[in-house]
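Here we start with a single chain on its own, the form predicted on its own, put down as structure tokens.
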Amino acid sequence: MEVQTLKYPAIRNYVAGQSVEDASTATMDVFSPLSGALISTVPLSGAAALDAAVTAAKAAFPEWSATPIKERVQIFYRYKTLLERDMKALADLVREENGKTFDEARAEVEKAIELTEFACSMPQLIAGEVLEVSKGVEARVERKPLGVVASIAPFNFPNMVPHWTIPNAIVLGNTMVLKPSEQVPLSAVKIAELLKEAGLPAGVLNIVNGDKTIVEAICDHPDIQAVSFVGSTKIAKVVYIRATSNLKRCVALGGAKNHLMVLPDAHPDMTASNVAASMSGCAGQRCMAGSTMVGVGAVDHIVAKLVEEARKIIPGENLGSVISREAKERIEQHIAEAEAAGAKVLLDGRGAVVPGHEDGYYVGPTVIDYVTPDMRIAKEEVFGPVLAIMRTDTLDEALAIENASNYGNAAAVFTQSGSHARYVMDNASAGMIGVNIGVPVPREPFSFGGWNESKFGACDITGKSSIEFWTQLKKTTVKWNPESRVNWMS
């Protein structure tokens, strides 16, 4: 029997600064969504592999946490330079394993660089406080790391999302176990290699690959102090409940159903291009995708321009693939169900085929008008390049649709009216709001995080808010001079 040669070496775990073989024989094939080709294999590790990673992280913690933060950040300054040096190679990996276009993959790495830059500013952000609270008595507050922490990353941003957690958590003195998605394990290997080259000590970052078994083991492990998770709402709930029931800190980001409210006075060209990009960027596989447009009043002229813009989005050219054959089938089923329920398909992306990549997992841009709130496509996260358009007469009706969603990641309004924009900013039930912006992702130092069932737990996962999550406060009160008068404060 002919043995197939893999494009990339079989993935291994990364523990104590070394690539290690998992004693388990269970593996999973890794396919490139671009072509459907088998490109690698990944181990489905068990609890023993996690124990080894946590042991390494625990052993590294005392020395790493005792290293002054001004020294810790020097490693990430060097790491940022390495990310810039290897930009193309990193983007190529993202494209290969996730299916993004090269420009999208490159933008993902550029965001990882920005996240690393923010981590390098930590010494200025976490400076302690000292106050003389009584005559001769000083109170001091300092931030201290938690210990061993874990980050569970999704398939849709194999380079960027690990950087939501790795730089901040580690610069703040924690040691980490990263669990990448088993569908996209290649980027994590390169991240570990570059951090080692930058001088990160062995054991500070460890990587364990696997499926739900490892996720459950992370939630249960007694030596892991905090868990971050990014994925679907269904799994985010499970992770949050399981981790917190084991007395861990947890922030778990789930899915989204983001509403883009379009008013008649919106700038037609800007709105059409923004909405089309929002629904199709990264093939719609992002929790900030504008998957639902709510047209308020007479917006037919904008819908027509939107369809015209969406026709310019070509699978295999400026539109990447979805992650798997199962995802393609699920997305196309959503379209079929909406059409059968009475919605009108203005642009149909089903059956998309890219010449030369006939076995790739592609769905073309799809615009569906006259969707009603009771349809499944109006309520569930599709996670594909599909836009559902609903119609209302008033902005209050549009907001009622947005507020009725279980999710609360993002919402946006397209208008030239400042008062209407302010009304949406004040009344939309979402953690991230856009005005004439289809993907309102906050830039550093502002943090990323939604509301409602788009996020479980306190604090956000990035930005200044993440400092609260990855550290704990130590308060010290000091008195040296016995001659000072004693009162109720001392």
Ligand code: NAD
Second form
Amino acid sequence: MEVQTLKYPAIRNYVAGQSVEDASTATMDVFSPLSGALISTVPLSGAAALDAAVTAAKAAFPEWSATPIKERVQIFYRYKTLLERDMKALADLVREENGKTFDEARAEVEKAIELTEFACSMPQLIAGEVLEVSKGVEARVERKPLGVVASIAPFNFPNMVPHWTIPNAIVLGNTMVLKPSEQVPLSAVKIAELLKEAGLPAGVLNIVNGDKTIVEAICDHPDIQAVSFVGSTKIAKVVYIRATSNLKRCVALGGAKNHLMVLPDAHPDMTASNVAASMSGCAGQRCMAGSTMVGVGAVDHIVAKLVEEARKIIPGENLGSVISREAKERIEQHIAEAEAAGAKVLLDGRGAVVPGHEDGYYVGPTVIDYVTPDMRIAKEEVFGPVLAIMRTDTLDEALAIENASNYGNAAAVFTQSGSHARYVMDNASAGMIGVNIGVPVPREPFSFGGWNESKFGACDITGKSSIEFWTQLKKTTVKWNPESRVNWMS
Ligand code: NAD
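Having looked at the form predicted on its own, could you now put up the form predicted in complex with ligand NAD?
Following is the full complex, with the preceding chain placed first.
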């Protein structure tokens, strides 16, 4: 029988600093969406594999949490240089498993470096507080880690999203179990290898692969203190409810439907190129993608330029693939439905084929005008390079459409009027707002997180807000001088 050799070795779990095979479980095939080729396999591990990983993380916690934070960050300083050294290899992996263009994949690794830099600044950010609260009595507040924490990731940023959580949570003294998306499990293997090379002690980071079963086991495991999740709203809700009902901390980021409001006074070229890039970057598979434009008043000249810009986006050249055959079919179905419902398809990306990669999963840039708020494409996350344009007469009507969305990740306004921009900043119901910026991702030290059904939980997942999530406060009251007068609290 012919044995097929895969481009990448079968993915294994990573426990206590070792790559370990989970022979007890089924595996899933991993395909490259660029070509449709089978490139690896991933184990769909269960509760026993999770338990081994949690046991390793629990064993590593006492020593790791007792290591001074200034020593903990030294490992991440070294790690940052390794990310820089291996930038190309890391970007190649992202490209191969996720389907991005090389430039997009490299940008993802650059963001991982920025996230690592932020974690290295933690000693400066988390110094505690001390105050003499009564004569001779001192109160101190210190930030302490939680223990073993878990991070569950989606397919669309195989390198960046794990870096939303790994550096901050670990630098702050926690030990972690990471569950990558089973669709893109390759990058995490390399991340673990580089952290080991940087000197991260065994057991501080562990990786367990799998799907629903392992996520449910994470939510139920009694020794996991906190769960972070990034993925679709449907699953974010399930994870948030299950983890918090098991008395864990949880922040669960969900899907998005981001509105870009375009006013007639907007700079036409800048707006057209920004909107086109926002809807098509990473093939529209970003929770920050501007998938909906609301044109306010006379904006035909901007729509015309936008279509011109979108025509320059070529699948296989400056546009990557979508993640799977099912995703391609779902996106094309959205386009067909909108057209059948009366919207006007100005640019149609259905049936895109890249010569030499006929089995890859490509959808070309698509612009659909005269979408109405009741259409499915106006309400649901499409997660492809598709822009649905709605038209209104006033900014208040545009904001009403934005406010009516269940989601609330990002919103943006394109205008040269400061007062209109301010009005949108004040009245859009979203956690991240752009003014003349189509993808308003807050950069470190600011935190990332949406509103409404785009995020469940009190904290954001990155930046300063994540410090709150990954730590708990220890308040100590100290009295050393026996001469001090005894009062009500000493
Ligand atoms: P997904 O919800 O299908 O999967 C996310 C994770 O949940 C994966 O690790 C997966 O294995 C697991 N999972 C899948 N089904 C499950 C189930 N029934 N029970 C428990 N766990 C399950 O999301 P995806 O398709 O990998 O990623 C795309 C989605 O992620 C989009 O909706 C996108 O908007 C969202 N996303 C949001 C953000 C954000 O910051 N808000 C960032 C990136 C991606």
